[in-house]
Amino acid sequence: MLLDYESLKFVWWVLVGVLFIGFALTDGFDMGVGALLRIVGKTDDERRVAINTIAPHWDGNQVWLILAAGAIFAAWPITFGAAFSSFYWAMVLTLFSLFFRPVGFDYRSKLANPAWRNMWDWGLVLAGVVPPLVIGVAFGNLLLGVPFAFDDYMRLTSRGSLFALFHPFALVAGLVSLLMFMMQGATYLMLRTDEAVYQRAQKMAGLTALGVIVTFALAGIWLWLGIKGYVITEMPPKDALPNPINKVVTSMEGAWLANYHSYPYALAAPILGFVGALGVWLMARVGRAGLAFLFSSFSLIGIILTAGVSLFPFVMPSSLNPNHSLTVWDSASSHLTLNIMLWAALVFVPLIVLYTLWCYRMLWGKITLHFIRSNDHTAY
């Protein structure tokens, strides 16, 4: 059965949102693991074990982001050219900080030379930091408004630059992602490693749990009090063929918190991303590395929602002109090629899930020392 337009406009965010999750669950500790290597690897073999809880999995974790971007290209494609113009220097340098994430894993340890291993540490390092900081930092700027707007024909103009993404409110949620992706590496080494190395991410665990409540506070007085948001005054039906410039949208302090008034369970997800993360807290300080891993992806998950329960219905906001700003109801692609996307995702999905699941049940284990220096040729 096709479900109606309107309905799968709300589907398709909420599929989007799922994506982006499933990459922060899983390629966000890959980044945590990468961001914390110099900190809970003090020699070179306890690097080598960090490295190795991650790097047989990393470019299948990777798949959620390029699906959520696919995603992203097909069910809202001017959305997408719109964020490619918008961000386009933060995301040339997100990619080329990741390129040192598979060379570094494949090359760092082929040379016993220090000075050769410690330039792909600090690669892995960057390739760990930078991403979730600018994915954070983007965000910041959706709820800032993006300095973009359409001419009459739908040509798209876009005065952003790099520098001007570096709003601090900006910074501030990029710090909550950084902190967040750390917090949920250092978990997933208390359940890979042991002796030193689980100690530091033990203890690393507890402190970015900490930095994500105190900044994911900060982020949301600053939204609350600081920050002028958008509300829709008037639009076509919700099931009308898309155009972004025919509403009129209205800027007003504390819009952003306009979704959390009219329904008010949507506060579960805030309440979520701190109490996740105070799980962390308590359940690394007694060692508890399964339930600290758990609480951290739910506060993962309660921070994703909070962004998307605060935005919606916009995907992104304009600041050059409100009216143009894009929204679920009115950037989506057709009716016809929802419904097919719709039937592909709900096959492949299942599929990748699954296979994500079978990949960690055959290669899971803790890393150790011993397990470095016995397979010193074979292993990262």
Contents of the next structure:
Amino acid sequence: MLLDYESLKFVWWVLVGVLFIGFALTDGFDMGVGALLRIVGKTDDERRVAINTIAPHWDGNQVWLILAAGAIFAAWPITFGAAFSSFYWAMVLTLFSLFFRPVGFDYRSKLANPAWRNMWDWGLVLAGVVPPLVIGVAFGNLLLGVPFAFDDYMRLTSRGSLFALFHPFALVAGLVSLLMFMMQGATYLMLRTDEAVYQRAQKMAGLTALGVIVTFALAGIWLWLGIKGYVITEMPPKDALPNPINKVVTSMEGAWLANYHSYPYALAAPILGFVGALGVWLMARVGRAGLAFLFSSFSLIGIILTAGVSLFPFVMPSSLNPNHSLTVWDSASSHLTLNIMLWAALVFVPLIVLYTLWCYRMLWGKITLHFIRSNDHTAY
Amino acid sequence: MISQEVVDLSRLQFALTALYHFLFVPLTLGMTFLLAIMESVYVMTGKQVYKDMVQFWGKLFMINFALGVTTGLTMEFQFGTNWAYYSHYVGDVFGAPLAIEGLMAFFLESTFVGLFVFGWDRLSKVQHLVVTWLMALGTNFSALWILIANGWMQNPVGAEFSYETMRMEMVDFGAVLFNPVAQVKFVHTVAAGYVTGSMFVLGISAWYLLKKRDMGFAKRSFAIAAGFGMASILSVILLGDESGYEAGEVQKMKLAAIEAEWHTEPPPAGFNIIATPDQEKGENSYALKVPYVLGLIATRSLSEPVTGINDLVAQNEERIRRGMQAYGLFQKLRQGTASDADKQAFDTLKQDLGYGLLLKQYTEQVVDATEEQIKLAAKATVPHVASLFWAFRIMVAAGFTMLIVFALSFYFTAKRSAWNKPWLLRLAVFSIPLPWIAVETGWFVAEFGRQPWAIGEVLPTFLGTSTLSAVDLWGSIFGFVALYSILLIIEMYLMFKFARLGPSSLHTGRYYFEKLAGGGHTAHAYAQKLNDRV
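So that was the form predicted on its own. Now I'd like the form predicted together with the partner chain, please.
The complete assembly is shown below, putting the previous chain first.
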């Protein structure tokens, strides 16, 4: 075994975070471009410019999402079932919206009919707005606590409903997520387009950066003053066999900020979230696309880390029976499985990063109106 | 108590979405390999027509691929949304191959598919060829890991139940990887994919040949499809036979149900060609039997018996009784009132715990099950015989018909006369649906034949569900059916449109409609007009 059980449980918390970040950084701009499609592209050719900046890459990028879900399945199996079934309708609707991406990209430009193309454009907008919004709302609900509990055989009961998910705080979290994906999309478009599409993307990058700053601050203040967090008061040793109903948890004002008191350097996460977004705003103003994209990526990393660090060691707190909350220590897979998965990740993640970068390198460059017109039959 | 309606609806939703997903998967598996072969020929010979073949068949491949991706997402999400208890109970073993599939295969496939489509002008010939092969490799690795996961559902090796964590845990990853059921299924399934791709290319090429258009393009496509299809259909049938042998070893009930063999016969057992199984009475009211054949397929010997359904039920009844004891001990262990002797007793009985869980349909407590309930549970270990019996025969019939089609196509291609034989070309066109009939009935046999188990002899299907309401499920089933139907209609529309247009859709100026129309841009309109008359 590469690591002892306790360390391995922690490492998998980090790795799931890495996968979420991978998803947000890459598929984030695909969804952002989708959400912004009708804002940055006023004509069919302009929309095709935007679409073709991501056409070869969105599918590979989407695998980060699939892998994040798969890693949760393998590393925290009970959490996978509890989260996906408690958020049933949110997940199903996300899935439905995601259906429009593969077909939207591939089918849209196969026919010239404007109604056909408009229909798929709206499909792509939907698939760019719904998933980030729902993922953000889901994270908001994690911070609020989710109404579930287990029986003695670990069968879950859930008191949730789709409408209960839309607590105002969760909506703010959803907005943070949507705006940051749009920011990532706008800065990516700045990198890969020119002329009118570039200018609109530049404007949207600034606006969404401001939006991220405002909503992220609002969520932070709300979390600090208005939301009860959870604290473990008694639990088995961290390297014990996982049993999520064997601890004592209480809910307390300000508990979600406790980690920042114990580990002040963790404050780097929210600071990165703000500074990154501020950087995007500045760089968009001066037209530095590369730096804007880099700052946007930093901001996303900071915001995702903030959510993870605030919750730690919880991954899914229960409001129905806080003692049944799922944590890093008591919802993990067996030592052997975590170990095998770590090896697989150590071998394949660097490989994936390498060939993905090669793929971007080979297809890099600005997508122009001229490109679209001269590749009318092969471009998306 | 778990609502039976929720169980049935969860199964319905899973079956619908899985069967729908598998309309697109086999074509992806087969087409990526065919594209890689065609492109290899292009790079070796430098002939433009092979590049055109890769690009045109690649276009049709992508129309299909888009829906494969769309529907694949559903499969992964659904384990969590609809099978939460399943996810908890076996995620430690089952989740790992799925996650590794993402790491090793799905990234490869999805990243390089983008370069495959958009990289023609950016990559050198050899680079692009490597990309195409990597894409094909990715799709096939993907199938490997999925079938390792599925093979484990059929034959759960390398794992043990832990009462502390209340779930199955991995103890031997090597055993999970090299599970014989998984290995056999993998080759059988990917070869079925190659057959699907080959039949698709063969049939559409035959249609061009019948219409006497783009002959050079169509002949070459036909020839490659005939050759690759011939090799593939032989592997499918051979590995199908191997599957039968494996099932004889580890999934005796499934095998007996497929063959409608109710009573153990003196070996070697006969094979029912036609039968009318009566589930209630536990016998066939009519059967047409060939002696010896089943015994040979299932045991590869003349002396080993193939156990019949009714005898398996009797054995299962014993296992249910032991499962009740195991469950009683397990409850003590969970409550912390078990002695060391109890613990040892549990270890010897725990392989029958799953059988004890079968009783949860009738009584929450399991240990208080009545004689009648035990009998009911034992009888419920028999999957529905008639549907399996017939689905299996439809699959086999489709397989052997395809063997004939590919053999004839291959033979006459070798004799360079296939394109002059309208009867053969027509046969190829009308055979296009056969691989889909075979793969869908094949999966039905594999998964419906596994019932009542989600994980063979470990976790009954009804226990695996999430705690949802019937209303939730009706809603999501309605959504899936509506969206999937619309998407399928759109996909078929595009597929027919571009298949009819043929390589003229590449706008190279070299193909039929463009030559007819005398210019690139009116070709679409011209093709449309012609096709309306077809």
